[in-house]
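Here we start with a single chain on its own, the form predicted alone, put down as C-alpha cells.
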Amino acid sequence: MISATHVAPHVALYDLHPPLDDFRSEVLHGLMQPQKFFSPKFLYDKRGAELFDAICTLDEYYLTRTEMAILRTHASEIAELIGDGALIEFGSGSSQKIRILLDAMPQLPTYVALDISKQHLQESCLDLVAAYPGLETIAICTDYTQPIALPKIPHLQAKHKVGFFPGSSIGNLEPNEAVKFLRNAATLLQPKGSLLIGVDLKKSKEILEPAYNDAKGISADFALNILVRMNRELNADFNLNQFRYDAFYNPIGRIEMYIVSLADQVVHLDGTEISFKKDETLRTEYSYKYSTEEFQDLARSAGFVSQHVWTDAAQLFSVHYLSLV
C-alpha cells in the first residue's frame, strides 16, 4: 500500500511516479523504430512544464484562453452539473482552470491532482490550498495515461467522482489510443462518475501551425527540452545545435510535432548507439483535432454518452460533460 506524505495541511502527495528504468527503456524503445518517436508524457519535466506554461500565454495559442473563456462562461452550469462530488484533474499543470471550477463550487470538499512532473505538481497544489483553505487536495504523482488505482482514501470512496481533463490532451493520443484513455478513466470514476473534457476542433492550418510553432520559438525549445532532460537523466550526448524543431498540419485531421536531425550523425544513450540521417525526423506528439460528432462517437465506444458540449462563438474548442452508461 503507498502512503501519503502531507507536504501541508489539507494536502496528501501520493508518489507513484514511473521509476527511471521505465523511461530508459521507453525511450529506447522509440529511437529504434524506423520512425522514431518517444511519448509527450516525456516533455514535462519541471523546464518542460514551465515551457509549455508559457506556451499557453502566447497569442498564438488560442487553445488555453479559449478553453478558459469556455469554462467562465459556463461555470455554474458546471458546477451545478458536478455537484459536491470528488473533482478528479488528469495533468493537473499550473491548475489554472481549475481555479475557474473551484471559484463556481465553494461546497466542493476534494480536489484530486494527478500529474506525472512532481515538482510542479506540488508547487501547484500547494498555491492552490493557499487560496482555497479548506479544500481537500490529493497530489497523485503518476502517469495518467496508464491504469490507475486511487489510493484507498477514505472521503473518496462513496463520492460522486468527475474526471477533469482540460487542454485537449486527448488529442496527443492516436485515436485507439484515446479510446483506451477513455476506458481507463472511465474504470477509475465508476460507478456513475462524469467526465469533463476539453476538446479542439478541426480549422484551418493557418490557425493550426502558428499554435504549434511560434514565433517566439517557445514551442521549439519546449520540444528539444526533451533532449537536455536525456543528456541529464539517461546519460546521453544530444547536441542541441545538431536538431531543429518542425510542426504542420496533416489534412488527416492533425498537427504532427518533430524533432529534426541537422546531419549524419550518432548520439550515445547510456551506451547504446542511435544513428540519424540528414533530415531524419523523432516524432514528438501528434495532436490530433476533431468534430463534435466525432468526439462524441470516440466517447461513446469508451461507455461515455455525451450530456453537454459548449463552444466558443468561433467554433475554435469545445468542453463537453460525458456520463457514464
Ligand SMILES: C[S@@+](CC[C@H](N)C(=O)[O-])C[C@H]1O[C@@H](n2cnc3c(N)ncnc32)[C@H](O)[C@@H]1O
Given for the second form:
Amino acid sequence: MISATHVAPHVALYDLHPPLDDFRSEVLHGLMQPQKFFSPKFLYDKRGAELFDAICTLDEYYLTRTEMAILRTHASEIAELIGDGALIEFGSGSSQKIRILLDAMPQLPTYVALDISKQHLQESCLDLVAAYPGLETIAICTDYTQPIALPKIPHLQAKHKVGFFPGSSIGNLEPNEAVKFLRNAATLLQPKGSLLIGVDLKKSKEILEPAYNDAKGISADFALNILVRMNRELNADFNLNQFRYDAFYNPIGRIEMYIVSLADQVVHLDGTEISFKKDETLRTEYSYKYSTEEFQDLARSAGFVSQHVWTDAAQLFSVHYLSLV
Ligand SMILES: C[S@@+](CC[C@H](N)C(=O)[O-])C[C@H]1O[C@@H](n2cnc3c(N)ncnc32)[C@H](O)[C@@H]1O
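Same protein, different form: I have the form predicted alone, so give me the form predicted together with the ligand.
Next comes the full complex, this chain leading.
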C-alpha cells in the first residue's frame, strides 16, 4: 500500500485514485456499446459533487431526509451495536450522514472515508475534523467497486470494523455487481465486521420519478455535467444544447437515467468519432429499489446476516445492520 500524505494533524490521505487513462478508456468502452453507458462513479467531479448535494435538499428527493431521520431516531441503538469499532464509509461524499453517528458516539476513535472524488474527499474530511477535533480520519481516494486493502495502521488492526454505505448507493449497482461489492466489503470488514447500509424501498412511480427528475432541473444538470467533464478532461466536443436528460421507473424494480441525443450527430473524444442517432440514449445510472426481504436475500448471498432493519413510518426507505456470520 502506498504511504499517506498528512493533510492536517488528524487527517491522513491515501491516494489510490484511478489515473486519467482509466477514465478515458472506460468512457470510450461504454460509448462504443450498442446501449451507450457510463459508470455513475464518473458523475462526481467537483461540480458533480456540488450538484449531488443540491439534489439532496430537493423536496422531491425524499431519500436523504428520510434516511437521516431514520439514523437520528435510532442513533443510540446503532451506537451500541458499533461500540468502539472503526467506521469505514464507502462513497463518503460530503461526510454529512456520518455526523449523526459521530454525535451519538463521541468516543469513536477512527473514521475511514473512501471516495473516488479526491478533492471533495479531502475538503470533506478537513471540515469533519474541524467539527470533531481528535477524530482520527483516514481518507482513501479509491474505487470501492474494486477490492480494497486498508492501510496497515494500528488504529484499524484489532478493531470491530463497521462499514457504512448510505444513500442507497448500492442501488446504482446491478444486483450481480451489488453482491460482488458486498463480498469485497465482507473481505475488508472481516473477521467479525458489520455493515450499516441504506437501501431505498420499492414504491409508486409517482413518488420515484420526480425524485430523479425534479422540477428545478438539478438532476438533469447533474447527469449532463458528465458531458462538460469529458469536454474538459478528455478533449471532447459534446454540444450541451444537443442533449437532454430523462429518467423513468422500470417496473422490474429500478429507476433508469439517460442522456438523450436531440439530433443525429457526431461527437469527438480525443480523436475518436462517436455517432449518435436522434433520440438515442446514453445510460448514466440505474437506481435499483429493494423490498426488505429482497435485500436481505442479496446480503445473505454475500455472507451477511441481518441483525436489524429500521424503516420510516411511510415505508419509503430502509437502513439495515448486517453482520458477517
Ligand atoms: C450518491 S453520493 C453519496 C454521498 C453520501 N454517502 C450520502 O449518502 O449522501 C455517492 C458518493 O460516492 C462516491 N462514489 C461513487 N462511485 C464510487 C466508486 N465506485 N468508488 C468510490 N466512490 C464512489 C461519489 O464520489 C460520491 O461522493
